[in-house]
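Just the one chain here, laid out as structure tokens, in the form predicted on its own.
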Amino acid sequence: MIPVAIIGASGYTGLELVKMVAQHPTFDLVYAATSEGETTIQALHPSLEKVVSMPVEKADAQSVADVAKIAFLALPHKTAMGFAAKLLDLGVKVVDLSADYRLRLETYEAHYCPHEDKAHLHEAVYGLPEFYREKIEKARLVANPGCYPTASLLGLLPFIPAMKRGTPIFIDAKSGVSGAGKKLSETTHYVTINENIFAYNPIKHRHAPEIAEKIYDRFEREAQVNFVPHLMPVTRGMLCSIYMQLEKEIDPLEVLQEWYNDEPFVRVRQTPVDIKSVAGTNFCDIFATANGTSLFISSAIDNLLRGASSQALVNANIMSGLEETLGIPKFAYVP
């Protein structure tokens, strides 16, 4: 068994990690922590009563290193990098679910805050397995992508070689409310979101430069990414509608099949996708169609799983030399 720790066990992504790791055939959950500690996992998450029982400690890097080989950090940005740096120096492998290691230094500091762990930033591997699997295998620090970049990039990347140069990309992305986390706000208040849907931070959202950066890293192509996120009145799920221009006419589904035919967690669909078919799973469902050289891509994921926790577990499997599908949920919450 491989001992693992979860730091930030009180949130939604922390809960999903606990649920999956507790059932994993090779990983052993030996340490769970929050910034306060002094509680139990079943007290934090009453749904785990008589399922998982363990203390929740106050997060301490040395205590993690004493018992675990891999740590999942389900912490906010800025907080995560301080803790990750200590763990890495103590020899613990890290899967970080925050944004702290996803971006180049100049991009990160332009859209988040001053970076406090430049020493380790250079070794971080972007944790999108379909495109970085070989690097993840050798990594000791994986920057787990968030839900919006995951759904967007999995839909976009196969078509970047065919994109017409100099034309913009438009991404209309809609997320369930759980993507905002547990912290209360006016935006996520029941009265605001119930029977409602709205955009927030349109065009200026900080995931746009992340998506553009990864396009360039993979294909050395500059891309103008126009990203518009929306909040919709569902608990979990994400749907991305992506629009771009092509150099010439192609068969979009054929392109997707060529890229993803052997990928265990991408399903190429023949009709536009929906969020219910991926809820509770690590799958990304993708559909694409074209009108001449105008391309439409439709992708769907579970924002808490493929967009966070189950993708983190896939990355930990790969880092540990395990079969990447081990312990990863595949059955959707249907009906």
The other form holds:
Number of protein chains: 4
Amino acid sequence: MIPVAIIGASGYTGLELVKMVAQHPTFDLVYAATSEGETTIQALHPSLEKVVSMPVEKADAQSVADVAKIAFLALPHKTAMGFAAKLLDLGVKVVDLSADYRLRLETYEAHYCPHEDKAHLHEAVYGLPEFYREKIEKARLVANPGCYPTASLLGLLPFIPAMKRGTPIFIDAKSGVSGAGKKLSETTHYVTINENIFAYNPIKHRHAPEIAEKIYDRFEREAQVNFVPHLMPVTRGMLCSIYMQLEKEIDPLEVLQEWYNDEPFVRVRQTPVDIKSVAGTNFCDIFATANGTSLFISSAIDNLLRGASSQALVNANIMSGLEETLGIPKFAYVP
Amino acid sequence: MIPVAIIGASGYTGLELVKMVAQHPTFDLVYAATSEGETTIQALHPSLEKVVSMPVEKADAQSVADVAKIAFLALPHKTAMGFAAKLLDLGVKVVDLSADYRLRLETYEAHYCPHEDKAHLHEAVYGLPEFYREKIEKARLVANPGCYPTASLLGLLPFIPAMKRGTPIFIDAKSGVSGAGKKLSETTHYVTINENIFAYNPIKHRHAPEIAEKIYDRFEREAQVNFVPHLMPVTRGMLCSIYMQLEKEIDPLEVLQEWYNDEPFVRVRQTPVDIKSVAGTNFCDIFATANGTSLFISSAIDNLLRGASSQALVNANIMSGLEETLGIPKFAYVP
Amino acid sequence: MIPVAIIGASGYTGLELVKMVAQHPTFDLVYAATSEGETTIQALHPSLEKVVSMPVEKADAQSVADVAKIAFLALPHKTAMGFAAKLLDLGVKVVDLSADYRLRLETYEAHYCPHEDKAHLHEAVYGLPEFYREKIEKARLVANPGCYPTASLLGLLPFIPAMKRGTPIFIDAKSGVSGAGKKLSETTHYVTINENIFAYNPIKHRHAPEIAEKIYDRFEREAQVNFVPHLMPVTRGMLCSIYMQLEKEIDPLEVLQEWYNDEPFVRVRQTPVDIKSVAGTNFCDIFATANGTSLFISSAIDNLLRGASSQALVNANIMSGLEETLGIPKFAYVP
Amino acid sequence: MIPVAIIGASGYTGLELVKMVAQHPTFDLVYAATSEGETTIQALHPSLEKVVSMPVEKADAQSVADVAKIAFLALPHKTAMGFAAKLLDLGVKVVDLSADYRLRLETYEAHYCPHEDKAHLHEAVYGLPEFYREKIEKARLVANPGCYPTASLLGLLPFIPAMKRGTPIFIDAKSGVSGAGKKLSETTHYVTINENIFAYNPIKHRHAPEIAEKIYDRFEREAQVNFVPHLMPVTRGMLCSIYMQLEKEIDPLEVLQEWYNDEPFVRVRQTPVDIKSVAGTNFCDIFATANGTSLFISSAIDNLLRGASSQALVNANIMSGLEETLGIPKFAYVP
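Follow the form predicted on its own with the form predicted in complex with a further copy of the same chain, if you could.
In what comes next, the whole complex appears, and the chain from above leads the way.
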């Protein structure tokens, strides 16, 4: 058994981590913490009553290092890097679910804040297993991608080699409300979002540069990424509808199958994907079709799992030399 | 008072017509029919009990002509043109909510079926008041646009002069389930669509040629329209997110304001639009923003009202020489 | 035209009042206020853009009295009575939507706070038109019932004469989330209530004594009222399922019809009622059936309209000597 | 490993069985069938692609007996008893999810149809483990209770000894739409139930006699059960609000704790229960509070799991001499 810690156990992604680690055959949840501590996991999450019972500590790096080999950080950005730096120096491997290690320094500082752990930033590996598996195997620090880049990149990366140079990519993303977290706001008030849908931060959203950076990182292609997120009346799930132009006509499903046929957590679909079939799982379902050289790609994930917690667990599996699929949810919440 | 008839009173758009005509200061609802008749409007729609009471006849053109000056046809395509032809020959003006008179002959026959009323097709006017107002004033036969083309065209037409030649338009449309009508299908089963979202008929949808045709009709510009409709867990409302490329940088809100400032039923918004603010009304709310020469347009309508019944009533107002806004709903269902 | 004022225009019930008064044929909205003022009605409620345009003042009693004959108070309890007292002394009639004048002094102070306007409390009339119409006609001050007592009392009052003495009444009420108001709370977070339902404040809820008091007031019968409200994933609408025991077997629908056949805003239904058929209207739909001497009553209203704003407007109509139904919404939001 | 069969694999409860049996450490899914066969499980349920792959046969009793020791029947009533009879005669243990073996002969025939397997009816055990565990251990045939009786009985049985004689029980049940199955009907159309709630078959529902029979069976108390089911806009989950009268005042939570403290799948809650905390699990959460001798009980289950498939699996565990909790879901879908 490999002892693991979850830092930031009170939010939605923290809860999902607790649920999966508690059922994992090799990981042993030995430490859970929040910024305040002094509670129990079943008090924080009443659905865990009679299921998981353990104390929740006030987060402390040395205490983590005393008992755990790997730590999941489900913390806000900025807080995460302060904590990660200490853990790494104490010999604990880190899967960070925040934005702190996902970007190159200049991109990060342009869109977030000054970086406070430049020492470790260079060794962080982007935790999208389908495209960074080998690097993740050797990593001490994995920057787990968020839901928007995960669904977007898995959908569009296979088509970058065929993309027409100089043309923009348009990503129309639709997210369930759990993506906005537990925080109270007018936007997450039931009456605001029920029977409603709307775009927010269109085009200016900071996931656009992250997506563009990873496209370049993988294919050395500059891409103009136009990202428009929408909030929709659904608790969990994310659908990305991606539009781009191709150099010449191709068979989009064939391209997807070549990239993903052997992948355990990507399913290439013959018809447009939906979020119900992936909710509760680590799957990314993808469909694509073209109108001449105009391409439409549709990708679906569970925003809290493939877009956060289960992908983090896959990364921990890989970092630990375990089977990638070990303890990872595959059964959707359907119906 | 002007006597009017509603043919096809059992569906959602028929019900909306009944509700609005019953409250209209000048139109007098003298005849309502379905394909079967022998019922009453309050039996078909129990919410009308103690509100509207009238018999529902088996649809018959001569009976309409005996009592009404204008008829609304809320019938399936193909059925509609058979009925419209008779009404026109009997001197009744027609607002047809089906697809039968919306398209040029060749476009119609390529996407629907052989046309059975070529005699009147040439005189039909496309009922998008903001762009065809003068023609509607003189029309005997108005082809009322459906929800997808209405929301799409109102959003994108102002930008066609600035569109970069040879680049595609991408329309990512999200529709509430009432757009699929009352018919039972796996798609409209609550369990299928609740907590879900998915594209259907992507790119191949037959509204794409309708949109392209109207773009050409108004601006003599060939446009490659890629239309992807999505079904979302909402009863009524439609959001169209439109992506296109511009010849050069422009101020998108300024363009919209120039076109729409004096329009009574289009609101140019400074922030992304939502469907709640238009549900229950004839408004189309529009927002746009650009990233260099990449343009994002967001338009919202009530699919059953501006996308069908209230737009039909506006057309009837114009055809009758009445004030365009007379009896047209402006108060949204918010909250 | 009768000039009216709306104090508390920023909440859901304030918005509904603005929408209805703006369309009312005899009332003229001359004054709208919030506790802060310095805005406009269309800025507070963007759905009113191009529909209603007027300044929103900082609430001031003298300013109201200068221009208006009737004032609607959509304020929190306690705040309301302070304001109402001043308005009444300045000669303005008041429809108060808060709890401040609904109860006898001792009941009020046991469940809310010390009463600060005992001077006017004795003259307040309970604004349930079907049972207090004659008193409302002569009232200067009407205490508008809330949504729970309205739906409960309209359902159960007709059966009080037949109720078995000494047996309890059970009211299982289900409310849409708009009933909780605009305030942010964990309960109104979308993720909390979507795909969920739960009781809150069961049995201890302070609407129970209000219902019991009105039963006594009307029939001089002591009733043990057990009231259990539930929150359900719906924006607007309320369903009350009421269970009670009868002295002997009766025909429940006949009882309802005798009481309500001539009422313009109560519909006795032959099948169980739903909230869709009343949402957007002032109707209360009621159904009842019995199993021997066990009675089940089902009543449905729009919580924001019949449960607040449209009932307030009916009361204002009656207080002003107008036709009770004038300008009151009857067309449901169906579908 | 114990080989098991699932007959009726195309519906919602069939799917849930497949998902759980596929993950069960001791049961081995060797046979899946529908009435038509000739397909695969992943074709019937696309969410199982890359997860479970197996053929789906045309249901045949001998084929089941050739390979399986236990069979789950997820079939309509009437069809089920025909199939169960054959399986039992061939030596296969049966967990029947239909109504066919739940009731005494006379009760069944009064509410369903003539019984066609009287030979086995007498040996059927009612599969509510908390109250029939010892009999289930020895049973060859378990009649799995449906969702309404499960949630109702678990809530009210502990209070039957304290119930006031001669007083009625009122059960106000609220069900998610998945309880109505996959069948298309006006009731399950998204537009009918979204933003809506309504009672159906009030008081006359055939689950009332089932509940009354089990009360008598366990406590020899005649009870007048008034059962009113409601359909609400939620996919899965059921909440039963139960109202009854007590002989004298008691501490309801203490009563519940005495009955259920050692039960692995019942949680006594200190605050009103919700369905989110049980969705995805076999838990029944229960809360109760009293107003003098008026009692309110609130119980919540996942209608497809504790109300059907996971309870069936618990029964199969017990019938097979396995640990009752083996492979039974405990982690809720929260958030």
